[in-house]
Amino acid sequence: MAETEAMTATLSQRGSYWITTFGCQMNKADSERMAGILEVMGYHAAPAELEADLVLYNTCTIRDNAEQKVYSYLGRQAQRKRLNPHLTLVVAGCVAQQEGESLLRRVPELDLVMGPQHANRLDVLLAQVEQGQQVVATGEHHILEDITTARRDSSVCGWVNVIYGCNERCTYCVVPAVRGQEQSRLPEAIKLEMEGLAARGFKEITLLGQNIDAYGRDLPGITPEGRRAHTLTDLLHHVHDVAGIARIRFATSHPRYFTERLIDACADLPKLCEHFHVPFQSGDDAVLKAMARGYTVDRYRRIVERIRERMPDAAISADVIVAFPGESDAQYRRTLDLIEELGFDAVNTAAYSPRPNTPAATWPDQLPEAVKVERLRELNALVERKAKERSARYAGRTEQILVEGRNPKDPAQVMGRTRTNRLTFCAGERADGTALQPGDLVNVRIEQVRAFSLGGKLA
């Protein structure tokens, strides 16, 4: 009894934590895993960042502005630590991996610097911190099958990592350097995690990978037909029938590896949502070659055409970079032309940002900041116009919505997403007065159409 009480007292003394996440869905999933570890250790979520006993920044280095934001946040916490030496400061994620020990020289108040491959070792690393060490964990680390229990931000939609790292060598991208080589999880482990989420009431799963189409190419096995035994398509078939899961999504795809077989599986498997995120990055072949993307504009166009041939209503979103080194005005215009032609439902846009230790950062033909700003402004206006045109098809239709929660701007409404990933708002009660709950699947007649969201009434 005394031992149990002592253990409980130790856990209660851990205090509170706060995690701020920058960047992609992979980082969000990592943050959920690290929050789960902290809660198993005895920490509890803090009501505010400046009240937390442990502050963790899970960082992104894809864009320079995200990296600089981290440093401004750290400056504020460093001041806190000078007044309160018991505060624990952690930098995780891609900036941590990229900067390593130099982060300690820049912010000596830090206790722990850890790369994304070490996310499931947070408890071990914090134990070293508690012994008085200042820890840097950025070495190559094999991600063992993850048995951590994530603290999910949603009770309805869950992330499930299927492949870590990236073997591509895009000339603008720092991800392979900071997230390491590809490591695929076993199909049985992925399915087991999905079954666990289903048992807890989750209705939608998004399978995650930096380059998810590469899933399985590091796993052994060849089929009698002579192809790899483990592919993303095979994985989708393997996990499709998990009871309780109503919807399955996956991201992020790479056009080089996106196959007709994958498109056919999405068309044939009813739980697979009609939404594809396939970055194209540029509408000019010479720029794509300089980026080392490994496909042409025509190859990308055929992917979109095949998706729409099999699933005419499918939503397609993408990523694009403008003002890449050496990009001429004519090459930039070809990117605009491709967006105009294909009509994406959403596009994540960015002006090129030189990243450390990437080939393109050293090239002499960097474009002026004014050119970047103007091209991005014009691009964003086009993306919004095309998104609104795509949204128009929903007007008057009845769409199935998976309720995720209350509208934070109007508590009388709930919000959720269509199968095609359009955010949708509707009244939070049925006609009989019963409140809609997260996880409910409801039909909504669409009456308001906006560029990136919809509104309507329960059908």
The other form holds:
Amino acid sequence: MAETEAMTATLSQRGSYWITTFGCQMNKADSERMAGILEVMGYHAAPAELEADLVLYNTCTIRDNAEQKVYSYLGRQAQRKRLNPHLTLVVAGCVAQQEGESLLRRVPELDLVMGPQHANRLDVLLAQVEQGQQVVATGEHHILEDITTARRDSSVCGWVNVIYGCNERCTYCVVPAVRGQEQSRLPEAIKLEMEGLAARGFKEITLLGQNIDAYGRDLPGITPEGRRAHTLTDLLHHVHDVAGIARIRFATSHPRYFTERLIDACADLPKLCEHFHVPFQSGDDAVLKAMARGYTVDRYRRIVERIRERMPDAAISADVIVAFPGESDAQYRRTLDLIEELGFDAVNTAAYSPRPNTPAATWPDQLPEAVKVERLRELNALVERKAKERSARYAGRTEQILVEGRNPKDPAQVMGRTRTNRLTFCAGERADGTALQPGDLVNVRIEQVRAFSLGGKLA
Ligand code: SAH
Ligand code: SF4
Ligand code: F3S
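Requested next: the structure of the form predicted together with ligand SAH (the form predicted alone having been shown above).
Expanding to the full complex; the earlier chain stays at the top.
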């Protein structure tokens, strides 16, 4: 008996862990699941990175600067490991998948290199490490359901993966190479996860996929009308009524597959928030073609018009790349013109960065660094100006805010988001002195408008 207890104690006390996450929401969701696995294994969160017994970097390689950041972090940990051989060093995510074995050659101190498809297998892989092996797990892998153990950063807003991977072949993009083939989860599993989150008090769910409009195309079944049995629109209808969930979002949309049916569903289903993240990448048809995006600027424009027809106040955000190989000044200006014309609430901007094993990286007409810097600077200024214009419409309005927590810069305030996804701050107490809690839905009268955030008073 005493022996069993002692064994349980050693099993459940494995020291402390630290996870640093780079990159997109997909990586953040994977990190939460990996943290959950570590805690089930008996690890506890470390107070600081340099004190942790296990350090895991969940990495991103979408652009070269994201990848380089990881190497500088790793250098520091490799040095620590030379002093403390018990330190466990793990590189997960997209750089791990891209570099595989060669990461071990570059940083021999590493214990485990694991691609994103292996996130749910962290315990199995660490068991191999504990037997003294250096492990590389980057094979194509069918992702098994794992919905119970995630250790979530928020207790209000949860991410739920609906489709992994990407089957598109945009000529600049590493994602298909590092995230693999599309794998849709079954609607029942997605709904079950949402019900579990609702039972724990979560109020908002963001459904995630790199190309979420592809949801269901790898699942079997045809409807009597001859349609695919599983689409994102059907999924939204299927999960809409989970009790306790007040808001549903999804990202990322692809203009090639975005349908009117989907827009109608968002307009008709009350929990679906009026925010759409639809990257357009370029405002020039020839550049879009070279990117292999599969749509024209006109098609994109019609999507935005249709959204605004059905939901006049909807927020629309996007991603854009400037200085793609061969992009002329006139072509670049068309991107600016489109932003000026459509007026986005937010745009993630990037200068093109050549990525390993992507077609565009080998093209001869790469643009000089100076052009990239200058285009990006001008673009960002425009994006901010348009965001400010879009924020102005909130002045004096009353908006529903879902409180996520305290404002880290001013603990007297809470912060949350509008349904349209604008970050909003307001005083953390009601008139009667009771404190607002994460998860509260409150009405806020907007008094301050800034490009990317709002401020106001409880109404
Ligand atoms: N699946 C999404 C985007 C995924 S990557 C989509 O299809 O739009 C996130 C963003 O990073 C992209 O939208 C793009 O704007 C940017 N990006 C991707 N590859 C890039 C590269 N090689 N250089 C610069 N930006 C890139
Ligand atoms: Fe990359 Fe294109 Fe897939 Fe988006 S749709 S992840 S940009 S390949
Ligand atoms: Fe980066 Fe991988 Fe996401 S490359 S953007 S973390 S899919």
